[in-house]
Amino acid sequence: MKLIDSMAYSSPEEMMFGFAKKPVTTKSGLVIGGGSVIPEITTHPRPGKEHDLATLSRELERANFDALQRCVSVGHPSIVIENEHVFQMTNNPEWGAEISSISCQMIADFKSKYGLNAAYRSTIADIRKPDLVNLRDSERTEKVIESFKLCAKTADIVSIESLGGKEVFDHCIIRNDITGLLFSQAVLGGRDMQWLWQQIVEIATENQCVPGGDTDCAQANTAMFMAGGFDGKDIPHTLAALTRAIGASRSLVAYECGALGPGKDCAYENPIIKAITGVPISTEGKTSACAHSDLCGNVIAAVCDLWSNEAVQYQNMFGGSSAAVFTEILGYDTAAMNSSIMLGFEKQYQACLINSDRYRDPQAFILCPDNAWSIGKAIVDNANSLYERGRAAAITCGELILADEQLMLTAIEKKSLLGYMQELNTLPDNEADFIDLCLHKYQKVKGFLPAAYGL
């Protein structure tokens, strides 16, 4: 598989909300990235409603009908329903299949009646946890394509959040073990979306079904919740920082095997996807407290063409359903968004949106669009392995984070930043050399199966 070696768009200036290079057009009708914002809302089963098939059925279809009638009742005029997988979906296929047919019936039923623009995400579960199973060759494994074989033939949308590399990653996030992140997340996560995404994309393409994307929520976003907000942290914020350049190149594996977006919305690392492909993304920002914080809360919307909740538990609010009302909240927002194109004045609110985050953290900082095109111009210019082009991207993040004077970061994070970049610049630079330093390393670390990522 050939490495992308070059940038969608010759500079940040490019980039905007709304628009892609790529636009993607699902097969029920709706255009994503062709000139505005769509809210895509995710809801989450309350505990206890997963049991079984016609619970749990139940409990989407309200959630998924409340958002559907919620935009009609504001008046929004388009969204993207996604259902994040729960185990029991994709381990029990039949599951996952029946209730996104159910949902693409609902969705044909309000456009019929109402004329809403809409689209049916389904994120299929990586139930294949790599310090249980192996990753290529498992029940789980078998569970996890039959899920995309059966969901693919009715949803729009088809996504994963894979888990390759993640039983290293939790190895060495705990201990600060920047070789072993870049390793776990740039190599292993890497060649493992290799294996796994050709495979999606071919079941994707048969059924019309659009081939979405990956993110790096189980490495990169782990690095994020343990660093945390300004109260209190386990790693530093810088790290994580680091962790989400690395988590860019592993992202990128999806596009480079025929995904076409729009990534998944828990993937901080869309900006620098998007600067290198031009494909179509989600964000999630300020409208995921209800799932975490970010510290990301309005930039991560500045080159976004679906606008994401994260998730939220399905439940009763003063103002409705949890699943309505974050539908109404993620209309609005995307409401302002398209009237600042419609006006002329999209630069104008995309820099309120970047200059309201660009100093509140690093890992904010870096997914500024100039930033994260810098970052994406690193991994396309390194391309000659998953190692060279994570490790670039890496000392890129680092290199930006350490020259603007306005971001100011504390003795430790920046004594900390300063030591991971100093053992990335003593890193091997042939790829090999650096799998065989990491096998030696790493070969005791529980769950970790060279042979599962072909290694």
Second form
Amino acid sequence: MKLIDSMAYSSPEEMMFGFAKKPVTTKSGLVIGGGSVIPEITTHPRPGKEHDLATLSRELERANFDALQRCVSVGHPSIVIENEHVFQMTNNPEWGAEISSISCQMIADFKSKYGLNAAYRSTIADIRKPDLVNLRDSERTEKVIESFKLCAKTADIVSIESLGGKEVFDHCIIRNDITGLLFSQAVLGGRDMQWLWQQIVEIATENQCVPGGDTDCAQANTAMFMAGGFDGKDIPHTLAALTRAIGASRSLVAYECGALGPGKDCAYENPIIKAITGVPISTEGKTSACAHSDLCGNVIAAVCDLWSNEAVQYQNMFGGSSAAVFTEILGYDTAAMNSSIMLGFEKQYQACLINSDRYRDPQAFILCPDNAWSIGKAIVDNANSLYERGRAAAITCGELILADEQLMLTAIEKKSLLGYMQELNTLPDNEADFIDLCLHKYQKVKGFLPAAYGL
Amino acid sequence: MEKNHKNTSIFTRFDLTTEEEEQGARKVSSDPLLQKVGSCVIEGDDDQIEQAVTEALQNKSPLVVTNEGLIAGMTEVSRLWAEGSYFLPQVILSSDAMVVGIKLCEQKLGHPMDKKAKVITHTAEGDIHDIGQVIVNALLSANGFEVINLGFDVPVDQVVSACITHQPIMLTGTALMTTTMSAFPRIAEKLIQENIHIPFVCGGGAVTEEYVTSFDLGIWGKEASQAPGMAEDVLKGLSWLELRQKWNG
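In place of the form predicted alone, output the structure of the form predicted in complex with its partner chain.
Everything in the complex follows now, all chains and molecules, and the chain you saw is the first one.
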């Protein structure tokens, strides 16, 4: 498969929230990336509601209805509703299909009654855990594919958080092993996505459904969560930043296979993806504090097209159900961004978002549009192989962090980063040699099956 | 355009303001051979540790090498982690090195080392996110406990059955998803039916203190690093309720 070797944006200054070079129109008629930012609410069931289809369906039906109703109540003109499948929704493909069908009908009813513009994203759960099954050949794999086939019939957008390389990544992230992280994300994750996403795009296209995008949630977000806040001691924040850069080279594969965006909200690598591809992206930051903490709550909104909350469990709050409350929050955020566009102040508004977090943490720093663009450029300039571009992304990321004197690092963070850079710079130049090295080094990682990646 | 906002009204870099100068590792033994073993553990060097332990075993008993080299090194690693000089991966690498060293000592001894006690660990039924459990396993092993690792996506009945078979002092459960942690109270209920009243430490992702302390036996584990301390408390005789009172609330 030919890898992308050029940038959609000729400079980072071109990149702006609400505007994508390649806007997407859903079958429900919603335009994403066409000049305004749209809220994307992700609702999630309460514990115990997953036991049977009727209970789960009722739970998500209520949550999604509350979101739509709150849009009407406060005047939010458009919204994307996403359901990330819980395990049971993909393990029983008809469950996810039923919930997608109900949600899309509800959206149509709101459109008919109020003129509300909305779309539904169905995110299939990747239940193919690499150390549990053969990624390419298992009953679980069949269920994932079947779920796409059934959900694409009604959903506007389909996505997945794919798990390729996760077994090696988990082994390496707790062992400070940047070589293994590069192998797991760029090579294994990329190869799995090449296999998976060609099928997803074909299924979605047959059903006039938008093949959205993927996310390196299982890997780069694992690193981000482990890095934690300023009081975290699990892994260095600089390592989390490097995994994010590598994750961009991995998630890019979906778009090389024909995905159109919007990218998944939890893909914090999306600003890099947008710089390369021009597809619309969904991002989450301060509004996803309901699900997890991060250190880039504002800057991650700088070039978004959908603005999301990751996932909020359905429950009652003083201001209504959590689905309604977070819809209201997201919608007001996007209203402010869209107002800045209307007033011609979008550059100033974007500068506020960026400067809020630029030097808060290395992870935020590398997602500022200028740095995201530079990492993207390193990726497309090294399009010989998945490995070479992932390595280039990591090295460029590290160089950017080390080059800016205003980005302060603790001594242990800097020492760690210098160690990773040294290791990255001594790795083989070509992919074949790197794969040989890694197949030997990681052959005993529990559950690692090279054949599942075509190796 | 951009300014460095350290200690401004925009944000405070508490990692920088609270940073302390790294003190480095302390000596663990005055004996050069044991110090070499301890240093290999502290540095997580699982290549050199074989040679270091083999050399030490030529002059010292396996128990001495274990206690005064391997375990002493691991104790220093715990201290370095606690003071912020080490990140978790360094602890895991040290644990890996210690496991290599322990195996050599066991070979010399002719039988497995006595472990402090058994702890069963698992990740909830329907949940495949087991990195938290992997960390718990490593930390418990490094602290001398025998870990019975049931893996991920473990059915409720299998967890209960393992507790009946192995009679651990403690059970742990990990879950990332709210929709999988509902297995925990079902496990606790079945354990009680079997008259097994061991502490059941539950943690990970969306698992909350409120949820875990809503059922008998449940103790909320906020961090994986708490697991060895909790297991030590059980060894001291604390009941599940006393453990909950100490670590939760």
